[in-house]
Ligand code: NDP
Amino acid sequence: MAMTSPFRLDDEVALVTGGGTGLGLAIARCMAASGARVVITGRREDVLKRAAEDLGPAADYVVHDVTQSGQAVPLVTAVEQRHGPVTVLVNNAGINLKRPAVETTEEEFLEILRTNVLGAHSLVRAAAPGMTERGRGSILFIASMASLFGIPGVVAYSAAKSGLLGMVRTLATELSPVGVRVNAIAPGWIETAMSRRAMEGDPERERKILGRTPMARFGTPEDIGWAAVYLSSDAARFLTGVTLPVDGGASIGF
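In the form predicted alone, give the structure of the chain above, and only that chain.
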């Protein structure tokens, strides 16, 4: 079957959590540029408002805290009443904690899991029924290099992001038979404000990262955004249960 524009997202409604800054904003920008109607969420209305204005008329925002799982269904309902059925869900919202494993408290561990794992699951529970009823949809999770190999000092984050990959595989087996694809992106080291802060005063860490990255550079947020567009488009219509590293080769480099 010929497709005139397989990489486009025309007529799609994409809900992107944590879409006001960083990778979420880049994903939203690339999806809007590809024809999607994009709704971004986050906890800070001022940030979301600026981001939506920057994205242009194809974008809207809703204030939402992913840790408030009881608000997931009302969120999806509100988006669908305003813009139509959610056909693309991007579970991007997340938090990190850098601390040695033996110093990480149970409360800190649970906070990471609530945001990164349970928050994503609540959105899937809210959006997937409509997708399955319509027989089509794309659900994306933003994983991490910490999902793929050991990184010191991030035990809770690593557990959470690794857990997402298990969710991807299980959800793909449950939802793909009725037309809903489920995939993940594992970003490598991307040039963002957060990564710049992490590198400040630590040239050895930057040297180590670049030394194990075959492309010998950091990625850009748009590298993740375009990968998200691809995985959500008809060009990837036979891809499900996949974790795509977008990392300049870091996951296979030495």
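Having displayed the form predicted alone, please output the structure of the form predicted together with the named molecule.
Left out here are the partners and the other molecules; the chain alone remains.
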């Protein structure tokens, strides 16, 4: 019997936070190439506008700051009025802070949590009820190697990204019985503006990263994009509550 490939996102509407740059933009690009309508968000309109033009006719953008949690429902409502139900949510927006643990202030810590954790949760609150009502949907979180092992100098980021994995497990138990899958990608070291900044003036860190990565290279944003397509597609229809490292082996390397 002839089969059709399930590695597609035709008829899906994907909302990608932080989709104007880096990994979010690559996720949006790969999802659009797989047939999805894609809406990207972020705080900078000029960046989003350029990215949406680059993505082509399947893409749209809305300016949205994930720390403004009261704006999450209006965002989802606006997207659904224009494009139909949001069936794929990618919680990608994130910020990092490189600072020794004992020098990290409570306010700095909270800022990282507000963006990476509470911002993601506000969008789950806004988008998940529609998904559960319709009995299908995919929610993805972009975690980190800092979710999996100790990395010096990123205490707040590690706490935030590790927290996401707990959220994924809990959400999977709450939402998957009615057909909404919840998963995470833990990217290894990928070439983006954020990782370049984290590496700046720290050649030893770069050597260490490549030394423990069996594939001995940094990843490309599209390496994450295609994994996001897979996890959001019917090809992954029995996967929920998992964290997929996409890291060239960094998390198992010695």
